[in-house]
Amino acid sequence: MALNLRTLVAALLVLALLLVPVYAAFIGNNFILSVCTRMVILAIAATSLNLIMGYGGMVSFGHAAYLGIGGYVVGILAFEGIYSGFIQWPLALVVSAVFALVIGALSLRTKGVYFIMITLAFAQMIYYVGVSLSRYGADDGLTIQRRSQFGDLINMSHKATFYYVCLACLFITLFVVWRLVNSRFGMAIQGARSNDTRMRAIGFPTYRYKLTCFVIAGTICGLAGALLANHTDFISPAVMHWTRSGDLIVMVVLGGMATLFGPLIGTVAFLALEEALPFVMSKTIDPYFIPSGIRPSEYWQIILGPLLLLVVLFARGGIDGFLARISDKEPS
């Protein structure tokens, strides 16, 4: 692979990851590494978007739903009191592929606008079903008292090991998904993306593959839900909402979609935004309105909205797309 600047920032992105925890020590500030945490678990989830959203045409508007699932199974069971982390992730990553399987059974049936609502629809569904669990919380949530357990193998409860656990979960992800989308699978669903009845007239069983699909980003969801659970040690509806799954279609659009590091990128940009434009705007802004008892800074998705609007408008295919246009016109 030619060493440029597309390749250049995937490469630097990782390397800072993987020294986070090592920062965090040395500075002695553990915000960094809980934000970093949430940044590398929210990339999971984008990724597995991305394989239905980049790479197979379905925009999902429901996906957050699999967070949910994934971080209940770990609540209600830790709950109930069972920690084992031998039980609780496989556990969530089986009722996220069921329910990513029933959804994924009736939604693939439709096409465009009415398969975005009809997963936006199932989404809520099951969001209204956690608010209705009193004995777990309901609206306010369940607190997990203790992080799933692999007895002597890993400590959980270590804000380090922790991160780094995340950290190999999104390689691995990365991975999955870098050798499926290069495999005869992948390229029937990227067929399917472009021409869906001149891939089935020529024998392939579209349905079942993109049903396939669908699957395997609900279940890596789930993980990411598992792991989101065990990092903020709570569990609550807010996570299942459909403004959550606007975020991760966002943060997708954003790195660029069809792109292996394209969701990893866009996280990071969306969440580091999302932290630093209020204390940016605290320092610069607000001193300005002390007399008359505003502060802007609480207003900050005001101005992420339109950051985000010009990346949309003059970084076609992303920051991931923006870096490889740049790659292009760079002399060989």
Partner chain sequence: MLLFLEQCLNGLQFGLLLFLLAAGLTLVFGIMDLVNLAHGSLYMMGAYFGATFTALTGSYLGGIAIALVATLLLGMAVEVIAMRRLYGRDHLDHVLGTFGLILFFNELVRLIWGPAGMNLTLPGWLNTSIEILPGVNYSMYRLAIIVVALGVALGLYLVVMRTRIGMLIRAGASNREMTGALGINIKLLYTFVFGVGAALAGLAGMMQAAILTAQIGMGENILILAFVVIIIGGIGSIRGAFIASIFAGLIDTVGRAVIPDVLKLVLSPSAASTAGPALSSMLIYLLMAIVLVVRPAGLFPAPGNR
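Given the form predicted on its own above, produce the structure of the same protein in the form predicted in complex with its partner chain.
Keep in mind that what follows is only the chain, not its partners or any molecules around it.
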């Protein structure tokens, strides 16, 4: 691997993520740790979406459903008195996989915009299942009294420990995805994205490879869901709202599709934007509006929305693609 700007940014990001708890302890502020935990968890979800969307060309508009499924498995088990993570987590993965199998098996019969819409439809159905679970809080959601228990092994309630667990999950996910997309399986997936008809013509039964990929992605996202529920000590249908699926797509595209670190970069950028945009606006624009009594920084999404549009229009490769272009221009 040549040391170019892309790898440098990725390496710095990884280093920064490793040091977050140290920094948080140093300034004695856990807020940043909480924000970063969320970032890491969503990066896992975005990485899994990138596997099907970026590498496999399957634009799922219902990926947040698996965040909810993984989360609800943890939440419901905890509610019923089963706290062991050794039961909760594997079950979260298995249930997510089963859902992904059923949804994928049906959805992959369609193509293009129909696929986008049918995955959305299934996610909406699951969302409404969540809303209808009156025993588990229905619309209002379910508070999780105790985080997943791993005996004396790991204490999930310790913030820094939990952060590192999430980070380890992210690194494992990235490693697995990296191996996967370069393996024979990954080549088959990328071939199917590029030209499905030709793939079948040269002898690949593409459906089963795409379905397998879809299930793997759903399972990984289910893990993210289990982590998210532990992080917030809460699960509700809101995590499965279709706009959350939209957020995940934004993260992947913002960072750069079909690149290993793109989704991580995109998630960090997206959440950082969420935190930073109001802050920057409050320092720069707000002073001009003092007489009117309006604080534009409270309305930061007015900037974020058009920003997304601009990314789509002018920066299709996302941040990673942008970095790649810069490093190509650098004299080596």
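If you superpose the two forms and keep the largest set of C-alpha atoms that fall within 1.5 Å, you have the rigid core. The structure presented is a predicted model; accordingly, all values stated were derived computationally and were not measured. Numbering follows the first chain given and starts at 1.
Novice: How about residue 312 - superposed on the rigid core, does its CA move between the two forms by 2 Å or more?
Specialist: For residue 312, whose C-alpha is compared between the two forms after core superposition, the shift is 2 Å or more.
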